[in-house]
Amino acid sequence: MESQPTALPGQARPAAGWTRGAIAGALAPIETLLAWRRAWLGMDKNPKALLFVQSRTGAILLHLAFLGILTRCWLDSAQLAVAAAGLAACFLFPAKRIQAVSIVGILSLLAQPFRDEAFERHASGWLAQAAGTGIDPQLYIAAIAALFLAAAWGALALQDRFRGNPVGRRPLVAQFAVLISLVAAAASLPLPPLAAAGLWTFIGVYASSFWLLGYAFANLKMKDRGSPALHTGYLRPFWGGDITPIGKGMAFLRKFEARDDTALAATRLKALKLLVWGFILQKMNVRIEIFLADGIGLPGLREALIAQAQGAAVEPHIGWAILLTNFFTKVVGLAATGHILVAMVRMAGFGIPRNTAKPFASRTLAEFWNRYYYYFKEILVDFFFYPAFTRFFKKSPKLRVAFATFCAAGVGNAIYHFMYLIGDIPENGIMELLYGFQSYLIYASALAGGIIVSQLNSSRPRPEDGFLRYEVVPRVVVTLFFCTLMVFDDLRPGIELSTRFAYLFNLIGV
């Protein structure tokens, strides 16, 4: 019988039954999978893949694969149709890609006038009150959307021609004045049902395009500004999303446009990779939520708050589990949605940054805020931080940064989210909505305070601090801060502030 090999001094003896060949054979499938992963992640740098995608056959196959995966995501039939039309236009007319986005954007706004669920939900109710007029609701809404497009084009044309007037210098202030005036008129004037339905529909379309219109006004101040008509078509890009402008304004889009065939091929391959990753995250998040609710019976945060109000507080460890899982699924869900939207922009030929990029790697609150929801953060920076930073406290650098940050993460954040509630005014009234908004005001104020401290803190973690203090503790602090804040991150009324504070005290056993 063959004897086992004897180990030399200082050499470990091989385990019985496990030769080098057997170990290599067991690891072969893992090595193959890792090789496939490396090839997948690096395909946008692979010369053969780039050449294939530059061919007409390769480009068509890539688009078909992209659209096939897109049909498995959360988009409805109307969104898919608009997205397919936009991608086809950008594919067929690559030299006129910006114009294609603008033209399909007009069709997108007419087909999907609202981005706010409240307006989508109430539109049929407003029109039902005007029953008996013989007017088709969908045609009426489309006509109001067309009226908004005409009004937006007129405002942009005036801005382009008279840039020196006070309104032209402060277009966002003018926008807020117009929106507030429209809401006040709709909420107070004794309008007939059809006129009220039309006005609220116009407000809904306006609120859904508010920030992109703000970017359009800002872009018209630039040297390479484009025409007002071009910006009007960009008020509802075909890739959709909520009222946060993924891709910001037209100038931002131009900055990331692929300039040659190789860059375009690489951008499209990156789009496919990002779409697949977004699809995986989306399906994974759904499975996790089902497992948490049905598998282990963990309630959602709002359910736990309602139970707290009814005197049935959850155990502290359950309360922390609810916050942690709610935080995780919210971040993953946002990442999945953002990846899918950004992937569509990239497939159109614009290599814009991701909306969410490794947020759990953040070591500071400010870093997390930048990684978590990039395009929302950009709205706050562009429209609130920079205007405050350039005007106030120029002689005090720290106070200047702190004030500008509060204007962005606090005031701007609150204004942005209150716009989601405009559609509920006809049903609930402004005072009830303001009362219910107290919780989010606390959230926005605490968030601004935390980010200010994070920005001004000079003792940030460094690699020489050691693994625990550099890699672990900062990330735990960031996670706990945002988990705790989620108790107040709620726009819906019905839960008192006292209940939310009681939930927090219950987490520490008080």
Second form
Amino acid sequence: MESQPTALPGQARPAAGWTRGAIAGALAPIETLLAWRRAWLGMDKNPKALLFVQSRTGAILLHLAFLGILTRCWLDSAQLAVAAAGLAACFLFPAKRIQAVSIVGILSLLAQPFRDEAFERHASGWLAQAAGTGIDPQLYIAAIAALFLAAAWGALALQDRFRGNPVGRRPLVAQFAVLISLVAAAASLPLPPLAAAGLWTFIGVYASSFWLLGYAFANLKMKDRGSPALHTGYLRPFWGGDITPIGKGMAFLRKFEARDDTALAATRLKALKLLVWGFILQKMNVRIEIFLADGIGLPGLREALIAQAQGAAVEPHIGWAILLTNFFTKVVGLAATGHILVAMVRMAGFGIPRNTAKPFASRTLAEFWNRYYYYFKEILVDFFFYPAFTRFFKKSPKLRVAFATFCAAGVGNAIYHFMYLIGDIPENGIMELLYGFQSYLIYASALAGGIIVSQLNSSRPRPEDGFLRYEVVPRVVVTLFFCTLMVFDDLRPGIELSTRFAYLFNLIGV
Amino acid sequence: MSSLQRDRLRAIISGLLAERGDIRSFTDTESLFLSGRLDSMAATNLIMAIEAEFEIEVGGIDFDVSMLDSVEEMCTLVS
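Now that we've seen the form predicted on its own, could you pull up the form predicted together with the partner chain?
Everything in the complex follows now, all chains and molecules, and the chain you saw is the first one.
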């Protein structure tokens, strides 16, 4: 006879007809899954796994598995080929991986001169104008990329030699001056089509590597700085990405380089874990986007804004749903891409921090800013925040923090994003682009304001405030702030500011 | 730098780490910023604390946060 299970104090009583054995049986697959999950997450600390990965067979199998998953992550064939070459070079020459990354970086820049899709698109348009010259467009672009590499190497060598010189001491200002001069020349001079195509292509390659070049200049000021030629290979590392430099420059990578075989094995295992997580997030995000669009027919934010402009505003609750889902999928998509790129850097032997780390756990705006897009935030901090913070308003701590934050999250952020639009100048003209950019200027200003308040606010959430005020309310506030800001997070022209404000007021029923 | 000043510097760093829920110990040569234990906001607090404590001006055109990455590097900067 089967005895009825008895609930212990504090335990829920099992449903009638369920025995302990049956419950244990039902839970067994979950427990097995959880045990597998624990083993997977802990494998970079597992001595057996670490030993296996240090063996030649283990290392080869790990690389093959890594590349196999990478092929499923929607990289194009050129990106995959460059990534495979970079990983192979770091695998074959682990003691020379700094040099290996630099050499493959040169090939990477020649194979993929642009980091921005807009430049890719426009390059074919510029070259079409120069048709009939008998020049192969791909060779022409590669030649311009080679010219850029030579110019960058020359500039780095000059800075290395004359770093006490006023220009050498302010390389970023010089970089901007050169970029603005080139754009002004290309936009205003009556150049023949082939020369115009060449100049715009050069600007595209330069803008694509702008921040990495900035880090190379900054690295050359350090004690253990490496040669200008070595830094030239870091203007397009093999792991790719857009214009945001994942892994910053060579000096940052050196800090995180695996120093021995065990550390290298652990870094590679962490790389595999992160790649798998990035892959899962990427696929999950696409499923969610398809479900939202096709499953429940939720329009995208831009569609909703266009409808608003046409007098067909969505219901407020739909408006909020659009913002929340847009925010969620944007953050998850960014995390997925960042994880895949950081995984490649780690596989090469550099245990750098993640690009995105638990952003939805943030309790303050400043914390979210730090967690959701680390390498973009680092650009703003390194090139805008610190220079302002260490020079201005030293006698007034609050004003000092506020001004430096405005320089980074406001000014630097706007400049960084406007650089994405440079490729559109020949087609749209700078005035139209600036007009369309006013929405992003509002976004950047509001973001800077929010982060300044968040940084200066001395009353931070504490565990003793209680579950609701510590765990829930701060996170809701952070989410609502960034969701609301998304109404203005748009670089492209076509939607008037009045429409965006109307959408915003519609959310609160006004 | 005197051992008293070094201890004071370590106390400031411990406070910043504790604010971030990090109560692990750290050596004088351990990376604090590049390892991710401290962030850029902590750097601003640290710079202001160092300036107040040692009556110096941190920064200038060549400033880089890696100059503050460990207690040793901070001592070099201050001395």
